[in-house]
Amino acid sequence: MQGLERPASAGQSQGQGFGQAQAQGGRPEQHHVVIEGLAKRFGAVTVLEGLDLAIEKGEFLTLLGPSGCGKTTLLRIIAGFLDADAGRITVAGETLLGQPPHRRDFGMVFQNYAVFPHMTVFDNVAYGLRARNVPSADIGRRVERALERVRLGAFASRFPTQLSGGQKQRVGLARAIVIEPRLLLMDEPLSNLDAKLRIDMRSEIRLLQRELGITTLYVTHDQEEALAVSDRIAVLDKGRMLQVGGPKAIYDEHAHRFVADFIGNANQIAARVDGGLVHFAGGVSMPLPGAAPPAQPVTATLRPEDFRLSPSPDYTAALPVRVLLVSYLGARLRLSCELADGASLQADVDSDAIAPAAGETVSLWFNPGKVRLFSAEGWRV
């Protein structure tokens, strides 16, 4: 990575990363990790496109996006396993340019556990300490403490073949934290576990990270996982950083149509802005919830849980729909519906509500303040 220069276009911040911190008066040295103008190509394919991102000390930040969006490539560049084509990365004010992975003092937890099958649990966890020439007396104490933290204190003498998948991942986590890294990198660490174990492990990881205060960069494609564990989430798509923010902001105040659709489930409804109103198919119009943008076709989003079957003081606008299917999902009913223009829409209503029959036309009421509008290019208007 030596000799890299930041491209001129990289000064344009993607989402709410480092560029926004600069605009608000922040300086790079105030952040623990600063990524500026990072770019990576494989042949003619651009994998990362001028990314800017700042991470605070002790923060748990998740890189979230679909397969192929560039999140693992970004993590591998930070770890030192790949070189970038442009940009720079600093940690605590120190540049990573030219530093090999073993000199960066980062902990890494991999998707496939990456434990040594011929070593005991103790030796697996001690490996990084021995490579750093830590005195033997300290190794025993630190390994014992790390194993206790991941609830494997009684497993020190076992071999990986005697462990479950969840236990192997705990070994990987203990090995990453025992070196007391200045940055913890986690690449899809739970993807090989079953659904229930993933939920248990993500809680354990979050609690442990809070206890230790380790700055953590976590990669996942699982939206619920990202919402559950993160201080902030950075959403990537096709090598671009579309939005960076807290879980609630990402879910409620999506900056891009892709974010609305990828995080949770969002109905995308064709509409038009004109004369201070949003006009939907079927002659339905509503006042704009905010300042009026120029007249243009837009996509309006509403989440399934934003609908009700009856009006209320907040739920003052309605869309007529034809119900195609009613599914019972425990605490809610999922209504699969058709709009006037033939587009599909899903609504989740209280399971105690009187369910409409398939084929019935009903009004779905919503709070106009929940509507988010996006331009043809996908950005919020």
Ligand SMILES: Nc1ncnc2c1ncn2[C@@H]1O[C@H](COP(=O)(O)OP(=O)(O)O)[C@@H](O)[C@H]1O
The other form holds:
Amino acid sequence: MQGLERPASAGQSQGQGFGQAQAQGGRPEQHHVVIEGLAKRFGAVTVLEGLDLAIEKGEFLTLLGPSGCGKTTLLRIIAGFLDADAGRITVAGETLLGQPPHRRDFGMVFQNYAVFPHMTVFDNVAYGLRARNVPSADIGRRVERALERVRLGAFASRFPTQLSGGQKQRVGLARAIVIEPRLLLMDEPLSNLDAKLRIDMRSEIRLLQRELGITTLYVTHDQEEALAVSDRIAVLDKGRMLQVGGPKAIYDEHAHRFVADFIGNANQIAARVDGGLVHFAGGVSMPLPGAAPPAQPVTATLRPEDFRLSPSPDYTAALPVRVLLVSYLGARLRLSCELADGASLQADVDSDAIAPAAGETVSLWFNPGKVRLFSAEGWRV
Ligand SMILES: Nc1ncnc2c1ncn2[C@@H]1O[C@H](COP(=O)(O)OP(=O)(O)O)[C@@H](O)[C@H]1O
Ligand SMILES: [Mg+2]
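I would like to compare: after the form predicted on its own, may I see the structure of the form predicted in complex with this ligand?
What follows is the whole complex; the chain from before opens it.
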């Protein structure tokens, strides 16, 4: 299982992740959902590559990655709409292999709502209960309760055409939770809503999930959304799982260069590690905190907000840059700069600071403890 071996550094920072369970003697069944060695190709294109992931009971786990990285494909395989080429999935120790979608007891919420247009809100939500032959006396009670939970109690007799996008998605959510699913799968449920509503609804979803304790696998390409709602985040790129960890670990202790860039747009700075020092272009060197990795070319990352225009007890290292453009962003000034090797670098500094002029050369000070180093292959060193 390549996926288990590859992210060695990811394993250290992923907390109660899958790697740890394996290390404890390979009894992955102790997790609620276990995905092992999952692979999927469409023709010559490999979409998922030996993918491993474990989800704890009651956990809100977000699958985060750019468009086309395989998120929907993974969700469709878990839901049973698509077969994998290899690998296995278990829920509470029971394999899903060969189980049709409706037997899996999963709730699913889709990006495009997928509500039935010819049915009332009530009938949309009742659908899954009727399909499971729930007695009609119970159906009324359960549908009402689900609609109240998503704040649609007064909308039961409406048709979807009489609802806003946000309300339609609430119907989708009620329909998914009313069956009391073993697993709730959500595929970019907020991406068709406007920005303000997206932020309100993500909190609603999170509160509801916590209240009901539903194990949830949530898909998004929006890193801010992922950081805001998740217990843990699994970062996917080109069908490979690069890191699984809590929001803070994903933000601060990225296991892969891609994660640093995708979450919070870290600057990527070419450097070399040699003799226990990091050497940047332009003759700047700084000592490495911690054990020195072997001599090699590396990419160092620093976020725009990691820079200041003057030194302080923590900000002890500096990079000389030429300022190309100064943009006012309210509380911050965004400096678009050029490094000694011609590479670009963005720095956000306090807008109360005395702003450098375009064309000026300045020192950008940073805390060496914020620097993360990545090998040529992209993994943390
Ligand atoms: N049925 C299919 N046939 C061929 N290629 C597909 C099919 N479904 C998805 N793909 C391809 O698989 C890759 C991953 O797609 P998808 O899982 O939808 O990504 P995401 O949801 O992360 O945007 C894309 O390159 C997409 O074009
Ligand atoms: Mg998708």
